[in-house]
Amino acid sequence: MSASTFSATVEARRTLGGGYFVLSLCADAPTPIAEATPGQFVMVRGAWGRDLLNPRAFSVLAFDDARRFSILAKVFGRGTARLAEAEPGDPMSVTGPLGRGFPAPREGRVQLLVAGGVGLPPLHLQARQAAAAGRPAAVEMLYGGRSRADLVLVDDLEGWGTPLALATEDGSVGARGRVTALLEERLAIARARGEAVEILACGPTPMLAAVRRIGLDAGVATFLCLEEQMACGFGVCLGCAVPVHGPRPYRYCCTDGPVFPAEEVRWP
C-alpha cells in the first residue's frame, strides 16, 4: 500500500471537552485511507496559507470508507487550535495512510492496549476493528489520564463489548493512578492463568518508557507507538529520530514506525 497526497474538506467537528475534538474529512476522491491499519497516520494541512507551513501528523481514528476518516486531536499549540477551529467545509491537504502500524490480533492471545490521553486513536481503531470482526474480547483497553476530562470516547468501547479498565491520576473516574499500574495487575493476571498476552501502547513517551519496561521484565511481547515531531512524513526532514538497537544508531519514527517492538527501543 502506498501513501497519496490529496485535498480533503472537513464533513464536522466534534468538540469532546478538555482541549479534545474529532475532525471528521471527506476525500475529494477515493484514496488508499481504508487501507490504513491502526498505528498508521496521516499528515493533516489546513488553508494557512504562510502561516504554519508544516502539517501535523495524527493517528487515524477510524474510516467509514475510501473517502471519508476521522482523527482525534488535542488543542497542544497553534496547529491543533487551529483545526479545532475548522468548520464544515474548510478544504484541507492530507498526506496517507503513512508508517508501520499494529499486528493484527492472533487467534489464542489476548492484545492488552494500553492507551494515555491522545495516544488513544491507534488503540481506539484496532479495538474497532476487532468487534468488527466478531472479536471484542481478542483486546483489551487500559485506558488512563490525568483526570475524567482526559479519558473520551469511552462509550464507544463500551458499545463494541470491549474489556476496559480506566485509571486516572486524580481519582475521578477508574482506579486512582497511572494506567501501568493496571498494566503490572492485568499482567499479574495473565500469569497466574497461563494466558497469552502481548501488549500494544500509545501514550506520552515517559508512559511509553514505563510499558516498555514492564513488557520486558515480564518477557511479553510489547508494541510501541512512539509520539515524535514530524515535519514530512518521509523520513526526509530527518526530525523524527528514534534511538534504536542493531547496526543503525538510529531510526524514523515517521518511516520505520511509528510503531516499534520494545525490544528495538533504545531507551534508557
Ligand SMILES: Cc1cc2nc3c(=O)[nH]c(=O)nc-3n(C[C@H](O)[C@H](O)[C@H](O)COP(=O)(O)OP(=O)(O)OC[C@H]3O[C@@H](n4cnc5c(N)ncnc54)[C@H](O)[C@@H]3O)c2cc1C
Contents of the next structure:
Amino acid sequence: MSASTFSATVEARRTLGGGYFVLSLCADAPTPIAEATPGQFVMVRGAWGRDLLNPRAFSVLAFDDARRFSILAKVFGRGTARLAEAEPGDPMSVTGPLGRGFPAPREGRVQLLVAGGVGLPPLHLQARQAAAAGRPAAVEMLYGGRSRADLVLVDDLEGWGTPLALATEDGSVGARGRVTALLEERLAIARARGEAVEILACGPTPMLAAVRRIGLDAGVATFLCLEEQMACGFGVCLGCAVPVHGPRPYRYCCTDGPVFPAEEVRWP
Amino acid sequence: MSASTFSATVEARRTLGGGYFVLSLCADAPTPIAEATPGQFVMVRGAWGRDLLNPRAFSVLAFDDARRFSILAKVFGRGTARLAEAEPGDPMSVTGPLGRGFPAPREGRVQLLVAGGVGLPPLHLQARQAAAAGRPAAVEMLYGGRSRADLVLVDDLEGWGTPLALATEDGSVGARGRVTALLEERLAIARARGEAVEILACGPTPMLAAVRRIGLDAGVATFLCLEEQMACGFGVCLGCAVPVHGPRPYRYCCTDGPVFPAEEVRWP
Amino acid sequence: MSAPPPAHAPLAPEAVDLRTRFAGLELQTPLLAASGCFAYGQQFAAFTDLRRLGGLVTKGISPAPRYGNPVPRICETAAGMLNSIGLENVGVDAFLADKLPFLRDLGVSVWVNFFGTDFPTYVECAERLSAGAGAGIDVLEMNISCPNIKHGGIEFGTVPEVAHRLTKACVEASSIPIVVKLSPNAGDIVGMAQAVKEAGAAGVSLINTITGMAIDVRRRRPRIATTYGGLSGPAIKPIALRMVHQVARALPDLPICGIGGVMSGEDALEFLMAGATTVQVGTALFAEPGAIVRITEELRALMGELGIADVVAAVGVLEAIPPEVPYVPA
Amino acid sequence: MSAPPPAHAPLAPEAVDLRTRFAGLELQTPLLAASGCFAYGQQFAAFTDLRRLGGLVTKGISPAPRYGNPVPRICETAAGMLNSIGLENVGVDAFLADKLPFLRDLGVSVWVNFFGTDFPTYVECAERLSAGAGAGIDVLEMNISCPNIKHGGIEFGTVPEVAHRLTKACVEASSIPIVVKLSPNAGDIVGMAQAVKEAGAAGVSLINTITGMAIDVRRRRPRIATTYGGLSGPAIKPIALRMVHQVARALPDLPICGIGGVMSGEDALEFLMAGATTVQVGTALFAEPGAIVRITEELRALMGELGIADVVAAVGVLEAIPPEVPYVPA
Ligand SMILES: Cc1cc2nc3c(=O)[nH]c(=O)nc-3n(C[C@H](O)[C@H](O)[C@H](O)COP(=O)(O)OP(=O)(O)OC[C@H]3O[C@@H](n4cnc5c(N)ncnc54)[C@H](O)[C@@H]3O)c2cc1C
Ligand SMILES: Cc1cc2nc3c(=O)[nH]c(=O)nc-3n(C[C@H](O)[C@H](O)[C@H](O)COP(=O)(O)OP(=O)(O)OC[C@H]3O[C@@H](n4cnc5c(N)ncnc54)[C@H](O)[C@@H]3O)c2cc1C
Ligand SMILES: Cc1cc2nc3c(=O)[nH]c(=O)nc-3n(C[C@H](O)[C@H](O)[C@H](O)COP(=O)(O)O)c2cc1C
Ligand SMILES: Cc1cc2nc3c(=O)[nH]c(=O)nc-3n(C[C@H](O)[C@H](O)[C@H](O)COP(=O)(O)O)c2cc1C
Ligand code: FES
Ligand code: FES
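Which structure goes with the form predicted together with the named molecule, now that we have seen the form predicted on its own?
Everything in the complex follows now, all chains and molecules, and the chain you saw is the first one.
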C-alpha cells in the first residue's frame, strides 16, 4: 500500500445540505489513490497560509482513476468551514491514501455496515465495491443520523441495490432512534437465523463505543473506524494514539488504523 | 470629518496587470465614505480568521455615493495577495474614511501631483475632483513607475483632460527616468514663468524623500502623503508615528496625516 | 475515547447574567478593553457604544509625558503582531485633567494602567493617580512587564522579590486597589503572582506581550526599530491560558484578569474556564473597534447554549479529561 | 522614513553555496528536520528525497522505551499546535539496532535527540548512544526542555546551575559533540546558554516548544489530556527569533541551531540573519512531508535574489535600523 504526497485541484464542490458537501479533486499527476481500500484516508490542506496549520483527515469516498477522487465532509470547525468554500480550480495539498481500511467481504458472511453521520464514506465505498463486484448484498447498510439532513448519498446506495436501513433520532426518515437500535435488531435476526455476520462501523465516537459494546456482547467480529486528532497522518507526530490492549498501551490511528478490531480498543 | 466602521461586500475586482487591481466595494448601509477627501483612507480586512490579524490601509480611489467606493491596490505582501483573490460577494470589514487629505486646489496656483506607482489613488481622486469642478488644469499629474505596467488608470486622467506627464525607469512609456526628474523640469519651467505652484506627492518612501528635498530646496509648498505601518488607523495603537519637527517628536500618520507638509517631516 | 459532554439545558441569551465582581468591584460584564489598545477611549466613541463595555484599561500612564520609540514600531506576524510603542503617554497631569473625565462619564469600570521608570516614579505615579482621581478610577493596573523601556520594566517584571517590594510600596501609596499586570517573560509566573499577592495586590492581569522579533531579510534589518517588540494576538493565547490556569490553581483566591489573543466569545469563555474572573481584549480592537460588543454578545449566546446561567459560575469550572481505562500489560 | 535596502547584485540560484559547518561538522545545507516531527525517518522515504536534507534530528531517545501520554495528545491553535506526546520512543537499544542504520545510510548529518528522566539516566543515555554508535551519529542533541514529563524535563531546562551540571556530566560521558536544546520557558535564555556553553556544549538548539493550553468550552475540559502541551508552529517564530538573536549577540562563538515555525525559505533566512548557523523544520513537516526540500530551494532562490553567495555569510548579518534624525525640541 503506497501513499504519496501530491498537489490536486478542486474540480467540483457539491453541497448536500445540513453542512455536508462532496469535494471532487483531481491530482495534478497520477497517484496511488485508486488503490485505496474503504477506510483509508487522505490528509488535505488548502493554500491556507500560516493559520490552520495542519492538514485534515478525510476518508476516501470514491475514486475514478489514478487522479480523480472525492471526499465527503461536514462543516464542523474552521478547517471544514474553509474547505466548504473551496471553488473549482483551488489548489489542495494531499497526502494519501493512508492507513489500513476495513476487511473485504468474505464469502458466507454478511457485513453489517453501521454508519453514523459523516462516518458514511468508508462504508459507502465498501458498499460500492461490493456492488461493483456483483454482490451488493454481501453488505447491508445501517445508516443513522440526527435528522433527515444527516443521511446523505442514500440514492447511491439504493441505486447499487445495497440493502439499507435508516434511522434518525427525530424520526424524520427511517426508524426513530439510534442506528445502534437497528444493529441490535439485525443481530437478533442473524442470531435467530444462524447467519454469519460481522460489523463494520464508522461514525461519532459515542456511537462507536456503543457499537463496540454490542458487538463484543454478541460475540460478533467488529471493526471500528476511529477518529483521533491527527497532525501528520503518516506515523510521525505520534499524536493520534489509540489506547489499546495488547503488548503496548497505544497504537496509532493513522498507521495501525483507522480501522481497529473492537476488542483491541481500550475503552470502558 | 466623521468615520464609521461598517461591513461591505466586494462588487467587482478589476485586474490591471503588474499586480495592480481595483476593488469595488459596496457598504451594506450608507456611510460617510462620500465625504472622503483625496488622501483619506480606509482600513480593510476580509474574513481572514486569525492570521493577517490587522486591517490594511488603502487610499480612497473613488466613490459613487454613500455606499459604493473603490480602492487601487498592488500585490505586495500577504494581505494584498489575499485581497487580490477577493471575489464578488466576499464580505469585508471597513473603517473610514480616516485621516486628513490633501489641500484642495486654490485659485491661481497649480498643484503638481507627483505620483509613484501605487501612490496614485489620492492624486487620481484629486484630479477627478478638479475635473468635476470644471478645472482639470488646476492640477497636473506627474506619474512615474518602473515600467509600463506600473502606470495604471492613465485613461481616466486623459479622459478628464488632466495635464499629464509620464516617466518610467525603463523608458517603456513616457520619459525614461524617475518622476522626480519630471518634477524638477516642471519646477524650472514654473520658475521661469513665475508661475505659482505647489506639490502634492504620494508614492514609495524614497520617492517622497526626494520630492521633499526638491520642494524644500525650491521653496515650494510641498505636501507628502506618507505610508507607515498601521495597526488600527484611528489613533489608538500609536504604531504609525511619523518623526516630525515641532513641539513633539512624533505625529501620527493615521490621524495627523497621512498628508504632512514636507518641512514638518523629520527626515535627513 | 472521550465521553459525551455533560448535558446542561440551554438557556435564552437574555437569561444569561454577565455581571461579575473583580477584587470587590462590580462590573456589568467581564470584558474590558486592554491597555494600549484603547488609548484614552475617545477615538472609539465614533465606532461603538462604550457604555456596553464591562470596563476599560487606559494606555499606561507615567508621572511625566513620554514620547515613545523610533519607527517602525509595529509589524505583523503569524496570527499576531509585534509592537514597541515605548509607553508613549500624556503623563499623569494631562491624563487626570483631559482624559479621565470622558472615561468616568461612561459609567463602566475604569482601570488606569501605570508605570514608572524606577522605584520612586512608580510610587509617585500611584500616589498622584490615587490622590487626583476622586471617585473616577476603580483600579490601578500596575504594569511591571513592559519590555520596551530600557530602565525599569523588565527587571521588575521577572524578579519576584523586586516585584514584591515595588507592589508593596505602590499599594501603600494608593487608596485605590492595585492589580499587577505580570510579564509572561518571567520564568516562574506563579512565583511572581505569589510575590505581588503577598505585597497586597488586589489581583493580577495575565498576560502582557511576550518579547519577540521579526526580520526583514531584504533589508537585513529587524522589522522593529528597537529590534525587539511585544508579541500580542491569537498566537499567544495558548501561553496566556496556561499562565492563567497555573496561577488560578496555585492561588485560588487571587482574582485574575485574563488577557491574550481574545477575538471571540469562545476565546473569552476559555479564559473564564481557565480561572480568570475578567478578560481583556487588546489587539482585536485594531481590526474591529466594536469587537468587545460583538464578543459580549457571542459570550452571552455561547453561555446560553451551554446552559451556564451566570458568568461567575463559569470561572474555573474546568474539569480534567476522564482517565483512560488502565493499561494492563499482556 | 527608511533608506532603500543595500544593493547587492543578484545571483543565479545555482551560484548560491548552501554548505555550512556546525560545531566542526560539515553539512550540505543548513536545514535539518526537527526532533519529534521526523520520527526515525523511514516514513518520509515514500514522500521526499531524504538525501537532500542538511541533516535530521531523531525523536528523543531515552535509555528505556517509553509509551507516551494519554490521549488527546495534540490540538491546533492559531498558527500553531499544542502537543503532549510524552516523549514516546523506542529506547536506546532498539534505536541503535533498528533505526540508526537507515539514517546513517542517507549520508546526511545525523543528530540524535536524547533525554533521561533524572540525572543518572541522562548520563546513561549519552554514554550508551555514544558507545554504541560507531561513526553513525554526528551530534547528540540533549533535550533538557520537554515540558511533558513530570520528572526531570522542566527543572533541568530552567535552572542554569542544574543545566550546567547535567551538560557537563553528559559531555564527559560522550565521545560525540553535545548540542543542548534549550527551553523557551526559561526566564533567562542567555543565562541558560552561557551555563551549558561553559559546561562544554558544542552548541545550542533554540527553541523547543513553549508550554501552552487550550480549552474545549463545550466539554469544559482541556483539549490535551495532560492539560498543558508544547506550542509549536509559526505562532512562536517571533519568540524563537528573539531568543536566537539574544544568545547570538551575547555568545558570538556558540553555534546556534534555530527552530520555531519555519515554513519557508524566508523564515529560514530570518533565523540565519538572527545568528543561527543551522535551522530546523518541525511542524511544517506534518502538512508537507517534502517541506524541507521546498524550503531549501526557496532559500537558495532568495539568497540569489538578495545577492548572498554563501550561506555562512548570511549568519548574523543583521544591521540595526539607521537612527532617525535627532529631535531638537522647538
Ligand atoms: C481517519 C479519519 C477520517 C476522517 N474522515 C472524515 C470524513 O470523511 N469526513 C469528514 O467530514 N470528517 C472526517 N474526519 C474528521 C475530520 O478530520 C474532522 O472533521 C476535522 O478534523 C474537523 O476539522 P475542522 O477543521 O472542521 O475542525 P477543527 O477546527 O479542527 O476542530 C475543532 C475542534 O473540534 C475538535 N474536534 C475535531 N474533531 C472532533 C471530533 N470528531 N469529535 C470531537 N471533537 C472534535 C477538536 O478538538 C478541534 O480542535 C476524519 C478524521 C479521521 C481521523
Ligand atoms: C495611509 C496609507 C494608504 C495606503 N494606500 C494604499 C493604496 O491605495 N494602495 C495600496 O496598494 N497600498 C496602500 N497602502 C499600503 C498598503 O497598506 C500596503 O500595501 C499594505 O500594508 C501591504 O500589505 P500586505 O499585506 O500586502 O503586505 P504585508 O504582508 O503587510 O507586508 C509585508 C511586509 O512588508 C513591509 N512593508 C509593508 N509595506 C511596506 C512599504 N510601503 N515599504 C516597505 N516595506 C513595507 C512590512 O514590513 C510588512 O511586514 C497604504 C498605506 C497607508 C499607510
Ligand atoms: C500596541 C500595543 C500597545 C500596548 N501598550 C500597553 C501598555 O501601555 N501597557 C500595558 O500594560 N500593556 C500594553 N499592551 C499589552 C496589552 O494590553 C495586552 O496585554 C496584550 O496586547 C495581549 O493582549 P491581546 O493579544 O488581546 O492584544 C499593548 C499592546 C499593544 C498591541
Ligand atoms: C509533535 C511534536 C513532538 C516533538 N517531540 C520532540 C522531542 O521528542 N524532543 C525535542 O527536543 N523536541 C520535540 N519537539 C519540538 C520540536 O523539535 C521543535 O523544537 C518545535 O516543534 C518548534 O519547531 P516548529 O515550530 O518548527 O515545530 C516536538 C514537537 C512536536 C510538534
Ligand atoms: S497523525 Fe501523526 S502519527 Fe498519526
Ligand atoms: S495606526 Fe494606530 S495610531 Fe495610527
